[in-house]
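Presented as structure tokens, the chain that follows is alone, the form predicted on its own.
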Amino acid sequence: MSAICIVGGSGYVGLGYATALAELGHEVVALDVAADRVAALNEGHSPIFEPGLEELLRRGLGSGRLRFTTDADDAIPGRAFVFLCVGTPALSNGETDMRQVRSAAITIGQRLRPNQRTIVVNKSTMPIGSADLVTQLLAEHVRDGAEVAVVANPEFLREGAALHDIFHPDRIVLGASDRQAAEAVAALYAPLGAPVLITDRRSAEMVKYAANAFLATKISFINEVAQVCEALGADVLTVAEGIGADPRIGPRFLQAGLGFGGSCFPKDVGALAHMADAAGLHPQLLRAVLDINLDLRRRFVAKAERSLDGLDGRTIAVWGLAFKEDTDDLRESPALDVIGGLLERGAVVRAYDPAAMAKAARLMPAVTMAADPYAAAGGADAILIVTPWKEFAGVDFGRIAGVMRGDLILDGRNLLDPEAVTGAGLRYAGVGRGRTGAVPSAILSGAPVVSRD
């Protein structure tokens, strides 16, 4: 078992790996600059909503193998491994903000002990070549006699299923110029039984960006197909099932709806596009993936406006605020853009989310937060489903019909059973579900078609 420091140990990635590595039997000290979060974590309270995380946190604290600190002089010296898990947010031009990485690398280098080997593990998502940057910064600040190696070890975690993904990884990717260092990191993960890919550092960094860009592309592709389905009378759910049965394509990430959000896909696709631009390339596909994703939100608001003959003065219930279910993360959430569009058009918005309302209330003071889906629906002209929480599929639509003023449900995630909704006397509209008689006659006749948005 190893002595490990997690730098950035109160964030999504850092906290997940800190608790998991302690669970695997390692001695883990998590370092963070946020004193309030560190204090809460040492008391067993997670600042992040993630299924199973708080239970694992308390078990690690109780075992004595996990603790949190703001003191770098306490956390770093003498550790065999230092995981770099700090934030790498996007700048306005898509470039990655590396200030936290630079600061952390300097902090680490200044505190490494002479005559001891330390392996620094780049876990944050960083641009291609960042392992070289961290190596350089460490070399500039390390004390004489200290030996250090840098391994790129990207994470592939899904918010809402992060702990499952840590303990049941599809693969472990390690990039290193020092094979022995890579194998030492691989040994930390050996109990998980996952295949290990050891490669050069830049290829390992690129794996993360390419994986997220490909998944985001699948999502934007099926959403583009959904728009065509809706216009021409096809059902995107059937289409997705049909193409997903092809093993070359597969069924995952073919759920049409309001697209992707969160801290990874938008940021990573944008960063990869920026890197391609900087290399003199023309990343057409990556730009289109992002454009399609943002356009989905505008179209959804426009659909609500058409369906209600205007939004000014209408009361709209929004079900779901987090960017996906089983998290309270609002970063790049479709709900933010959808609600912004509703408010701009004069709508009154009441919202409900099982986990994200406290955060959302601070960002959207004009929105009324409701106690449950029924309270949000009371007196509403329409309900817009933005986040696919399972709770929403199980509501009593007869009761919903009784409390609404209107009768429209716009399902932005194709979560509901349309028959359950219409059986309660409500109108249902999903995404890409087609409509009868939608095929323009000009298509069948071969005449030119004028595109209308």
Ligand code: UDX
The other form holds:
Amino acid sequence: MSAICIVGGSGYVGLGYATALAELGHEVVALDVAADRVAALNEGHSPIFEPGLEELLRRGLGSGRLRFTTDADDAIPGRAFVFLCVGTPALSNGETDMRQVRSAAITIGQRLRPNQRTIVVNKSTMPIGSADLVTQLLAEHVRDGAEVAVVANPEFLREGAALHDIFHPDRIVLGASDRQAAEAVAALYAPLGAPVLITDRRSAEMVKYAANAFLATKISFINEVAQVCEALGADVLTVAEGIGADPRIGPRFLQAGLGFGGSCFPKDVGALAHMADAAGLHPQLLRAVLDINLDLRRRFVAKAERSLDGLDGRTIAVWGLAFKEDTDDLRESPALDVIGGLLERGAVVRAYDPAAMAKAARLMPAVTMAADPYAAAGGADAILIVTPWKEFAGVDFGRIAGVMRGDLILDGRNLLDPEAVTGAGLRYAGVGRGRTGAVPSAILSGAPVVSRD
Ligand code: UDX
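Based on the form predicted on its own presented above, generate the structure block for the form predicted in complex with the named molecule.
All chains and molecules follow, beginning with the one already shown.
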């Protein structure tokens, strides 16, 4: 059992790791500057919507191994490990804003006890070279005799599955200039039984950016293929199934639709491109990945406009606001650009999202928030599906047809069964489904080959 301080303990990554490390038996103090969040967390209330998080939080508090504080003098001195989990947002040019990291490194350095060794773990996603920067800031501020090592240990959590990903990691990546420090951090995660990659700090930092850039590239790739499919009469779901069966390609992250949003992919691909630019390189693939992704949103609005002969005065129901299902997170959500485009063209927008409406109402006062998908669809000329919440696939489309004014469903996530929609007398269009109505065959499940002509 180790004594751990988590700096940035009320944020997404910090809170996830604070609760998980306490669950693994460590003694965790989470430090955060947000006094209201710290107070709520100590009462067992999570400021973040994440399956299982509040339950784990309460268990940690109940065990006495987890607590939250705003007092750095209480949280930092004497801990064997200090995790840096503060925010690293993007500046407008794609560069990473390192102010919180710098300030946290100074706060930590000033409080490390002499005659004690502390390992600082860089958990937030930080540009290549950040472990060197943190090392330098610590060195400038520590008192004589305090010994400190910095280990780069990127996280690979998905929102909505953060705890699952913490407890079942594919790999633990540790970058250190001091192997003992890396092994000490590896020991914290030993109960998870995951493969451990120990490397230099810059390579570990780069693993995080390269992983996110690769996944984002897969998404933009399949979205570009989807456009060609749509133009030439092929079905992207079948194509994804066909290429995904090749283990060199793999089936995941090949869902065409409205592309990626969230706090990671857009920011990290942008930051990697910025770092490449700054190094005098020409990151053309990364730029294309981002361009394709943003184009999807414009194309989707244009498709609605074409299908409805103009958007001025039309009532549009938008199903889904969060950047993906099972989260209330709106950061970089395609819904923001899609709704912006609809409103610009004079449409009246009514939206429904199972989790994100409270946040969305503050950001988009011109949009009416509806109580459920049916209320959003009432009197609408079209329904636009923007987030692939499972709930939408289970909707009664006969009832929907009865309440709409028009008959168009634009499925921006290829979520629905086209036959369930057209069977209810509605028009359906997915993304990249040149053969509208085609459903993927059972060819890969071992069933007899079904002709798809
Ligand atoms: C991602 C990475 O998966 C995670 O490893 C990293 O630590 C943070 O970034 P997250 O942003 O939570 O996690 O979501 P993810 O499930 O990866 O989806 C990202 C976006 O891509 C979502 O907007 C999703 O809708 C979209 N997406 C995903 C697609 O459009 N198609 C796909 O096939 C997969």
